[in-house]
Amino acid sequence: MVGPHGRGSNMAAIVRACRAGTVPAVVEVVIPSGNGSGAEELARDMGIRVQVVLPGDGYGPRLMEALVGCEYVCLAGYLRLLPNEVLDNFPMRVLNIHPGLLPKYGGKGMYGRRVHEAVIAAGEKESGCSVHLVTPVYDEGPIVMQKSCPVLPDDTPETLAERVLMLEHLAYPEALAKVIVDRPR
């Protein structure tokens, strides 16, 4: 897991799914960007190795060093483009979760509350989440899975975010399992 900076609920959902055998994998490392987030603390509490990798000079190679032994990379709260070294070394094996139904409301700067505000402002009747493979362009990789929910007339960004987050906790582990099982060997 790379980039968790919030509560870490998506990271925790993946860890629980792996431990339950729903996802045929083991979370080897959580790589936060050193902001002392709840996700970092939660990973430690769950017994997952945490290795902080700060952005800056040599970030790509340092990130690759932290990923030694990993087969897949799951982004959670990662708000920058992933270095090409990672994408080149994990072709079609880097996943990300987006709090909207891509291709709508994606791209640079579209994350979290901003997505929910845009969905409500546009009068959308449906929202949800998308798990996609990561490419060098924000939110444009192939979609692995989407789950949707209605946008209610009295929704606020917070109430919509709450429903979408519940879908994320289901979709991310399910999509990861699908990518692992469907991957050509």
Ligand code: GRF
The other form holds:
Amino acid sequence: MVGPHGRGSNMAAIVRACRAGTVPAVVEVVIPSGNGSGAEELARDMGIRVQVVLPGDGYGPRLMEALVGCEYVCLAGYLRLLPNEVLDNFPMRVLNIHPGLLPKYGGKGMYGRRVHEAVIAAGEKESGCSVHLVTPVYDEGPIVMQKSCPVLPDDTPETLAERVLMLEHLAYPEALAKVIVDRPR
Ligand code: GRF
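Alongside the form predicted on its own that was just displayed, please also present the structure of the form predicted in complex with the named molecule.
In what comes next, the whole complex appears, and the chain from above leads the way.
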């Protein structure tokens, strides 16, 4: 599931890894929460089924309908709290990626550029990304995987974001594969 303004680069990394066989899964559907995002266009270009589900009345049940046949949910650039229906029906099977080393620089309102700004302002020497399981509290579910990179003295939020994004594209498929393989059966 991708946010209304998502570029879809993490979604594309997951699709590629599934197609290459490094993640034992098939991407059934991409669900944007807004119309006309880059992620939506990219998913269509990659031949993935797209089903836009706009927030509003009955959002939870409509999401559940769109997720029929799915076993896992991956959030990428999805900035809302997920309806309880989805969390209840996919226990420990909803993943999210955060562009920082949680538990630092997470929580409501901490996303995208704001994370990188805060990391630079705090004088951190290291940043990175975290893939975690989603629980009802923002950015607080168990961490599945983190990858780190240096913060350079002349970094801007943009240059740091670019370095972290490269790690995200590696970490998200790896973490998804780990969650699938480690799932108790
Ligand atoms: C990523 O930086 C991710 O960490 C955050 O939202 C951004 C989504 O980027 N949750 P993209 O749409 O996958 O390119």
